[in-house]
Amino acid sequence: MKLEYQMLIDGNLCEGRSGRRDKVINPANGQVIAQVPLADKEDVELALGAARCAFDKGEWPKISLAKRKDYLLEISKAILDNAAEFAQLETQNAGKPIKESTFMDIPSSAKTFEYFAHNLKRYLKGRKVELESCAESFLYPEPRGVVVLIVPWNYPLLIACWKMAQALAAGNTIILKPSSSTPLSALKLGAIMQKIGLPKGVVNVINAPGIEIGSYLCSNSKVDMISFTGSKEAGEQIMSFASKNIKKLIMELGGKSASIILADCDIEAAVNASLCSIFLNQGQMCTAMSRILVEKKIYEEFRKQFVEKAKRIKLGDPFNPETQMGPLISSGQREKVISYAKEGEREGAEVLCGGKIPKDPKLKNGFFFEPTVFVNIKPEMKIFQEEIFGPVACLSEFSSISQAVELANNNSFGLACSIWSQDLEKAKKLSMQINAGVIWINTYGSFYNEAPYGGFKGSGFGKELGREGFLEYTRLKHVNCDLSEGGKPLVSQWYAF
């Protein structure tokens, strides 16, 4: 039986307009599992208006900060009273393992509502300036207005929970589309916020093909921000639609990150977390250590327990707990990564294991791709240079410090970074001279509520989470009072006659 949702507009479930409804597939299997309606111009034209209106006539923005606190937790509430039905919904929609979806991505969705409503408070406190005049000055965040987020397939529900919790927490209402191949938790999620009552319109939920209505909703009038995550191609789209009029955009449009193996890391560690730092969610991930730096004292070794440990990685079933790695999305991304690992072939990079659709019967309908190691790597091939995003890794060996920065920043994009290193002195003086947004030490993927993301160069602007974050989906207004003895400041004077 095929599940079937509605989008979520000014408060109600419901269908589109046109009546037309878009299959979901299983990328595991190749099935349909779900039909979903697909939004047109006149469905964003309502969605737009609903949240206008909230905003701008709501009660929303003006409600107490402790009530606001209380819809933020219960939201939070209703994800994990509903986290098996989640994590279902993300392993059958986007393929990835069961354990992932289940003590990764549900829990952390549901945690960063609660951090926020937890934070808003003191986030949105104004605060004096101090001024060497007779005068004050009050700084004083507030919301933005209407916030569209625009969120990726790789981690559907996760991505849009970070978005959400701080849009709302900051009093602003927002449009949430989601990828149309990865659908699912957002209309779930919607179909919540209508459950526990939100104002009408300070939530909707569409669902539609970016290449769609992208145009039509970015440079539409009644937006006042938009949040992106997504590929750099798509980024670089929606600034051209937003330019149409101005409004805040934060842009996170990938990375091709690079880890650095010096000689006296731990090793076993090293590997381990470098096979999670690119095979982790089929290497779906904006920041995916594809280029992993290896100090030549250690490369051989390093090289031999990866590889080892990469061959012996599980596909299968994303539901089965044993599994390991599951599909790619699509045919398409998997035709995508194909092509870049015959590329690489073809430049004369060496495959030491993976590289081709794997042989197993039980997986021939699903998008599954094997675990790929290249060696032999020159800095100004293909798939050093651009993101693949799958499971691909390059090993290359460096010599020196100076050599490895090089390597490591050779790149336009600059998004994430890891160090290895016993030594955290030399690790953190290394972290200051690599040009990337986020740079790990001796750990990947760790992200904190409390500390913001986000990179630099070609992997975007702007960040999401810590105060830093929650920011972002702020205005800062600065109010004057000026202190003059009598009440007449030199400007009251300057033409008095």
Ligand code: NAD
The other form holds:
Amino acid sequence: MKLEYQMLIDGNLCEGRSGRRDKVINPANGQVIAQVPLADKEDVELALGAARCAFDKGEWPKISLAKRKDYLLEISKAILDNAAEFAQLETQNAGKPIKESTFMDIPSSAKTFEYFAHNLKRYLKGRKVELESCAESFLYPEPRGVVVLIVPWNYPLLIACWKMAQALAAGNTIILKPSSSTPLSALKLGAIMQKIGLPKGVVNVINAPGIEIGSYLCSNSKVDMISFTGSKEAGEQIMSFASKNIKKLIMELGGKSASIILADCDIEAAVNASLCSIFLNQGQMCTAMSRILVEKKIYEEFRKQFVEKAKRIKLGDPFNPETQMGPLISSGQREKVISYAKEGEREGAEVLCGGKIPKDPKLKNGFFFEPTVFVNIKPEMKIFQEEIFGPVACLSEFSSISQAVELANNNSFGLACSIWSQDLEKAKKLSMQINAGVIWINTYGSFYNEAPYGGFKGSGFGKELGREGFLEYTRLKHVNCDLSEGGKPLVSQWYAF
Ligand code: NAD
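The form predicted together with ligand NAD is what I want next, because the block you gave corresponds to the form predicted alone; please supply it.
Okay, now the whole complex, with that chain kicking things off.
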């Protein structure tokens, strides 16, 4: 049965004005799973108008924080009530093993709404600034206005929920644009928002390829802020569109993150976590640790264990609970990964496992690719410098901390780094030398609603989550009040004739 979902514009579930529809593909078997509406400029204009009106004239930015909290809690509950269907959609549409969707993506999505519901009052509290003058100043975080949320296909629901929960908790109205490869969970969430009865126009969900509507959406003067997660290339385009009308931007872009495995680490834990850090979600993670740097003393042992286990990863139907790796998102993405693998070999790197499409006939219609490990890497190689966004690990050895730092930092991205050592002081000291926005010590991929996340350099700017991420969705107003005796400040004397 084909699934049917509609867009949400101004409180109505609807088709696009043009009546155009797009096919949504299951990457595990290439079959069409859904027909979804496609927005064009007219729909974008309606969604922007609705969000603008809901912000400028509607109740959402002004309702009591207690009521806003209740709405967010209701959304969180609705996600959990529909958890099984959401997990199936993510698995069917993004090829994620069902274990990942069920235990990671969906509960975390609900939890983010819950967290910001419980903390919005605390985060939105104004504060007094102590002044030396006879005056007082107060700082008030206010919502920014109409916020466009553009999300990628690798964590379709989770990243949408991060952005929605923060933007709504802060009092903004929103237009969510999922990736047109994976629109199903966002469209379903739109339907849930409508059922919950959020004031109309507060949440709008539209679907279209960024290339079709991006310029119109992102340069529009009705938009106050764009929160984007996706590739560096699309981020650059969006920044240039947004420069037409000044707006606040958050750019969460790509990565080419490094793990630094020190000789004194717990080697088994480091191997297992490193497998997870590059092969989870088929390596389609912005924080994928695609460069694994191992101290010379343990390099051979680490390499042996890592490759042995990489070879045993179970590829298969993402709905099978035993499956550890599903398909890549599309044939285009697989072509990109294959071309990097070929380029790696051409440049002289050696493939120790994978590097090809699996032979299993059961997988022949999906976009599968084997977990791949390269060694004999030179730092300037493309596979070591560019984001592949697939299950391709580069193993490299280092002999000194300074060499590890040099290797890790010599890259145009700066999203994350994972350091493995039993000497926590040494690891913390090393973390200070790494040019990346998130450093994990003896762990990988821990995201917390309480703590900000975001990259440096080519990985973008701005934070998501935590107080700092939440405040990105607000603007700070400074109210200053003179307290001079007799109510006459110095400024009123200057022209007192
Ligand atoms: P993408 O940049 O192709 O697309 C992301 C979103 O942007 C989609 O909704 C797409 O339709 C839209 N888009 C594309 N071009 C646009 C344009 N010109 N104008 C407006 N919108 C446009 O990325 P993707 O292939 O969906 O996702 C993979 C990328 O996302 C990787 O580079 C990955 O590292 C990055 N990513 C980053 C983070 C992070 O937190 N830093 C998280 C997840 C993914």
